[in-house]
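As a starting point, one isolated chain is supplied in structure tokens, in the form predicted on its own.
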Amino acid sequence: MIIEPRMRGFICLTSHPKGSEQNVKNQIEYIKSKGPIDGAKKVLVIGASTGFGLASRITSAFGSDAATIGVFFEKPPVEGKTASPGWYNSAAFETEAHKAGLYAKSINGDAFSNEIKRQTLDLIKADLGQVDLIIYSLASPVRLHPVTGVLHRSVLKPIGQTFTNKTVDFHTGNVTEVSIAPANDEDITNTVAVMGGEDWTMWIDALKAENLLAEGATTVAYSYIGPSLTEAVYRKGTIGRAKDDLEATAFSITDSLKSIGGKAYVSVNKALVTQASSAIPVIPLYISLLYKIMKEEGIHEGCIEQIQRLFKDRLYSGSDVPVDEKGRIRIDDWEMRDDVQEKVAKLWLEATTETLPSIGDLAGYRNDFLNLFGFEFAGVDYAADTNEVVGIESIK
């Protein structure tokens, strides 16, 4: 089939298995290109399809010669409809890593789920033995809790009084503002329970039930802090109660690792184009000002390049690993820079649909939106015909 873009809001129904493909051969080399890292050699992720998962599945395969476990919950093809773009990053990245003698199986379904847990503590145990490095990196707008069987969807809002503030529709460029109600108890709640630490805990629990991790054994998980442009739709509403959460659970897992000299940390991010980011009202408009910058400033990153940073400067280094006064790994360092800021901040004052296109970066965001789905990169045939059903080798 021809495989074009199909778009809903701000999702994108198809994705292009071919341009899928080149992604993770444009990541792999990216990591190929920055030499070897001594990180850890036996790699669960959790949440490995997409993003800075996948981008950690990348890294730790082709710079430390990792063997990898990749658990996501994607959805496969049918004749006649594309998979999901995680289904199609996951098979190209098995192949690459298979092609280069590397171990590398990944498992599909709900990673809340006690089901996905069982079935990865076997797989370990059967494969690898123990991990050495387990990266968390989920990304849902529901949970499904295994043990109360409650159905916990998450909210985008800000917390005491609406907020009100600028935001734009990326794929028109219209400038507006937008209203959000503020959050209830119950939004709170369901929040924190989507997105904060409860799970990375289950997760890191079961391993250590069973003695799959390694003597040393670090745990990742990803987060966000952002600017004072975004705090009350963000850090301070209900995403960031739930990001307060997965920073408190990382010093209750360290204490719980203390037996074996292991270590959990929070690693805050850069703000990226994403999926979920690209729903959340003010941040693109806050993003297409920031890339604009950091690219003027030469110090752009993307997922791979901010993963590679993360495991050769800071949890690979060779010495301790440089931690803020709350303990998080800040890889955001360069997007909260002063002046970065300052004139971001100076830019989103003079930003309307007429100057966007002169102040800001909105053709890169929609060019790294779409590539979010497999489209916009050189060397793909578009126009060819495309076999939209691919298989990931290790799932049967």
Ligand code: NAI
Contents of the next structure:
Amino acid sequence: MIIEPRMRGFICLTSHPKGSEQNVKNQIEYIKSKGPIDGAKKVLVIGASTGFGLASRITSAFGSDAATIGVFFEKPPVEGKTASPGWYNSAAFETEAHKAGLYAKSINGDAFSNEIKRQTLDLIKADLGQVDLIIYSLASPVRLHPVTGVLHRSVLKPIGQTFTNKTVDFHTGNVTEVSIAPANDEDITNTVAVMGGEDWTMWIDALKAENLLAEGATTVAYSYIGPSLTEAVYRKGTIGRAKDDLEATAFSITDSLKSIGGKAYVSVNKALVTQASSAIPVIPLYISLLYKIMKEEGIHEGCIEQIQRLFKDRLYSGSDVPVDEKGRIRIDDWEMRDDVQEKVAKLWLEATTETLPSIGDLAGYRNDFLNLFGFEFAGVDYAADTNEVVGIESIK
Ligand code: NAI
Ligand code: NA
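Could you output the structure for the form predicted together with the ligand, given that the previous block was the form predicted on its own?
Below is the entire complex, every chain and molecule, led by the chain shown above.
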């Protein structure tokens, strides 16, 4: 079949195996071009198939020659229907890692469940003995709680009052005003249950209980802050409460790792186009203006550039890990620069359906969105018949 992007709302229903492979290869080349990183050698990445988690796995493997175990929740391909993009990414990652002589195995299933944790612990025990870095990079709309059996659904809502601001439909380029009604207490609890720190703690507790954490093990989870423009719907909204909880969890995990000299960090990353961020109102408009400015300034980064900098200049630079007043690593430093934010705020006021194509980087947004699904990569023959049912070496 010839695979083309098929959109429904903010999601793309198809994904391209060859394009996803190209995406992974491009990220590997980038990491190799930046030279070795004196980092961890046995790495567990939870949420390893797309976005920041995939970049973390690639950086570990191809920057530090690390053995990696990746956990993710992706749909394999079935006859006549493509896989979810993270499946193809992971298949390509394993193939490349194995070619390079690196250990790489993957577990596909619900990371929130006891069963997937059990499988992962057993695999570490059998193959690696212990891990020295655990990246926690889940982004999920739901969590089935493994103890209570409650199905929590996260929401993206402001807290306290209705939020009204501009937004863009990045498919059509239409800039409109959107109003989002405030969350209730249950919405907040549910969002914290899905995207807060409880599951991160459960993972680290389980690993520690079975002596699977190496002396001095480090764990990192990813957070976001962003500008005042998006504050009501992001950092001061339901998702912000979850991020507050995640950030607080870093301290409690660090306490629990004292006996092995381990440490937990939250890294605050830059706003980027991912499946998750495309679904948040207001954010795509912000990102399209931000990209324009950051590209003009020569400081634009994608996931792989962000994570390469996190590992090389923050986690494994050879000196103390630099953190802000709240103990967080900041790789959103270029996004949050005063001059960048002042320019974005000014453009925000000017943004309309008519002006956005020239004052914003709508084309860059669309390109990155299609890239998530393996489309629009140079060097890929999208007109070719693609019938192969792609398996992941350690899973098939
Ligand atoms: P993503 O959607 O690209 O990646 C999510 C990963 O989680 C995928 O590997 C997916 O398979 C996995 N996953 C989801 N549900 C799962 C489940 N139940 N069991 C196992 N695996 C599951 O997301 P992205 O953007 O890379 O987000 C990762 C983290 O980075 C999140 O905490 C997010 O809030 C944070 N972040 C994102 C920013 C952005 O602009 N995209 C900015 C700063 C932080
Ligand atoms: Na991820």
